[in-house]
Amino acid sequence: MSVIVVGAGPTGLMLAGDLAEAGIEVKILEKRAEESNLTRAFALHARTLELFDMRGIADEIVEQGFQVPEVRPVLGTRELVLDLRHPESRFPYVLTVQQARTEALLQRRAERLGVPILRGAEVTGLDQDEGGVTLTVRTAEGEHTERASYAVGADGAHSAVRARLGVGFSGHSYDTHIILADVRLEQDLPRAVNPFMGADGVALLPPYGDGWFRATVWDRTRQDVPIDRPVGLEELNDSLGRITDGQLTVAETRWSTRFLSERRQADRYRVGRVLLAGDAAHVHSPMGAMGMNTGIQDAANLAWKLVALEQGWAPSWLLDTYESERHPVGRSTLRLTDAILRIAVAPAPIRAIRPFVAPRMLRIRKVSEGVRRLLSGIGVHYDRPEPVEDTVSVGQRVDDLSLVSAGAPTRLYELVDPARFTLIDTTADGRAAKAAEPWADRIQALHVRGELPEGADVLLMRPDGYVAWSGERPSAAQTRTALSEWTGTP
């Protein structure tokens, strides 16, 4: 089997990063000619992190970021708090680093890995049959085509491959242009990111914590500005001296840009052999900045659905999941981002009862916890699909355990193999993981001491780290059971 990825963002490489490491053929098409400068995103949050910590990659990534524990919105002379220090994960914060940083540590993961990336390969045309899929590029010395047994198209909002699909993208465009921009001020801000609510829109401002900052801004009088004219520092010091009463002035700037922000989603994220991902699959507004976390978290369900198929033990109904699980999660992302973006611009009589209601929001540990675990991704859970046995935690993610495997004290994300299952067996006799034997190819089984979630002693995991099943004491025939539900005949 044969993959190719359209696209060359954090999506696209990631997923073409797992799909090379379980020995899968994968290249990767990117439309531009060259490496992107532009950097968009700015944070990495906790389950991003996690994820890159099953593969090796986190601590890299975390020595080129700011850690930012909390948010501090300010609205007019309030300034709230949203607690980011999750205990749940090992990343209790928020990491703030360039895009491009992000990009890089996943580019040299995938050509480590010896994945082939076709740069100025634009797809003019696509078609699928029981085989697989035919891509038409166009490159600069002329058009050939791409056959591969599956195609993933992670080349961003104005997808190629979504647009020869047919799948419609639902939603909308936002009325106002929003501002980014790298800049330097003259007043000192708290270690966290910095929301500011004015009447005239909103300023998130997170720090890189070399001096400079990220604004991301929203002027409500500046909606129709052309989104091609360049932004000057007149014009940033106009709109964040609006915004924030005269309370902030930008110095500097090191590079900047205006786009028009959409709230998007994908009809459909597979059509036979095609599937999409990352913005291709769903836009919205950079409030939260969940956009690029939302895609690598794509590219890690997907990819290990994709690496059974290759190997031959998916269960027929495997692939449909990939759906059924992320696009649920796209459109909630959808609608937090929305709901931030509301409340940060909204008319006058909500503007003005907000100072007032949004702190007594924050305090019910309700909403907090919510809110916190939403932005972070850990909150991230899937229904478990019909075929298998519903147990205790089934689709919920599995933290970071501490464990003792062979005498020594270990973490499971430093076990873990993305592309197979872990089954971790506290039990005594080790019942679970000798069962377990004849599923080596495709199940990393370990007998271990630990503490597992509540009323299991034996837990199946998912190679994107979400409990597939769990049980107290499991007989040796109920273990195969489980095991076979989800991966197949040995």
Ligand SMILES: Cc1cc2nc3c(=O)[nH]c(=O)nc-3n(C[C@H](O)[C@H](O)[C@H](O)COP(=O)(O)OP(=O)(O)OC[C@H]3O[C@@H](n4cnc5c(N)ncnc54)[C@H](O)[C@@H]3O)c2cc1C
Contents of the next structure:
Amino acid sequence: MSVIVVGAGPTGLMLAGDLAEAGIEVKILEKRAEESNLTRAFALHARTLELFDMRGIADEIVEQGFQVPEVRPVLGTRELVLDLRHPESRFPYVLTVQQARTEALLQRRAERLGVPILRGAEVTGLDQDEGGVTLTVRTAEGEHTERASYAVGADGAHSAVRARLGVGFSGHSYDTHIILADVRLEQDLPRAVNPFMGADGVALLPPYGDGWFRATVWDRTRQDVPIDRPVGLEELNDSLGRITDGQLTVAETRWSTRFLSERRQADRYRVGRVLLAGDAAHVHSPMGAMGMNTGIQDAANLAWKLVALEQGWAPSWLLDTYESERHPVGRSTLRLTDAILRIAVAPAPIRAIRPFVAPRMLRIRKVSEGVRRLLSGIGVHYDRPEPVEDTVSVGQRVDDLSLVSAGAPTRLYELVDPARFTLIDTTADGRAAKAAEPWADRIQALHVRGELPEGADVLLMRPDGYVAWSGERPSAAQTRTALSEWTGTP
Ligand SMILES: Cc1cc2nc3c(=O)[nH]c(=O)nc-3n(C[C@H](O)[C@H](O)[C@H](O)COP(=O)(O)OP(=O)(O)OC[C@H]3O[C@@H](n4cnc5c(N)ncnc54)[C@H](O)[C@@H]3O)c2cc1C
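Same protein, the form predicted in complex with this ligand this time rather than the form predicted on its own?
Let's see the whole complex now, leading with the same chain.
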């Protein structure tokens, strides 16, 4: 086996799907015997939808979700607006959709691509040597071992893989647990993520679009309630009533739970041939709905690097970039979600000035733009790996460019093959595309018409949608050098 993925959550399913799409032999080991139908994460942000778009599965989930174009924080009598109509994306909103549906989508894709998912298979041990990784697996039939060239721990917050590696999970738990519930309200709310911030805490109420809302309630006065006590309608109404100043009443709930939110990050994302991704690598408060999205984006970043290793063309520095690129993204996600939470549940002196300061802050374009781009994942970009040439836009997200291919209008994400790099050559003679022909197994070359970032008419896009290299009328020799820096010799 080439790669074993531990955990069939959204991170593991995305990763295994990408590996299989590139023809890599991959298997998922999953502890749960049954498929999950837990609600948990409720939103997909624009960058995740863009990654789905490149894999041809975005429209399927968009149909099942509800498009929410803004966040409307309510601070007492003041209402603010954070616009999520991302001008740079085909997905100008946050999509509310239950995690189970996102998982089902990714599972269908993985199964279509032939990924075996072994359920009721718990990883209990891990050893690695120069040639590969051996996992001890417990099933109903007893214990056995499985071996692969690489293993990825996508096994969630309490990751057994992380524990076996001895990697620290630094951070802390928050004091107050969160109540999560799917609720029907007696009042109507705007088509927005609706955070209400009161003296006793915060309640976040994004709509599912069918009359139901996801309530995420952080009530500081309920800190001592045992975490395993069921959540009652009366308790929910008491908390919501105080936090929203009597503006909201819950009529009905269909699911609820309490959970203790943590802010923790794995000290390392890679030890030898074993990598960590998703909640196994980072956990944080659900304010911002970024957990699952960050995990799916970890998977997209890691998959093609493992493909390169398995196919034998990876530059020596490539796998190290998984940690050097994704650890900072995890850290900034922890910081942002922590800041949102601290503002939402601020102590009295800050609460007093919050209604005056917050609107001013959001009116500063740089602040609102920064938050919007961080939340949506659109602002994620990566440093240039030291060994590669420094060219225009290296490490930046590539827009879904409008292109003309073979005389017909199209867009880049429709043409992308997520198993390969994409070379976009907009020069008249298509010299770069021709130069890329010997790399056809790992680079899809497109000779098209379209506008690239200023200063470039040829662009090499990584399989996860970021600029690897760009040039302005580069010679065939310059193109070949750039291609071999990233993808080795043909
Ligand atoms: C109660 C709750 C509410 C949440 N609410 C939100 C929210 O509102 N918004 C948001 O963005 N995020 C939320 N999250 C976080 C979100 O659900 C996670 O970020 C997301 O599920 C991470 O996906 P993952 O695939 O990395 O991990 P997981 O979804 O945790 O999947 C890990 C998988 O690994 C399996 N596994 C574990 N150990 C082993 C083992 N030893 N061997 C084999 N398999 C194993 C597990 O059974 C599981 O299926 C919430 C999480 C919880 C717990």
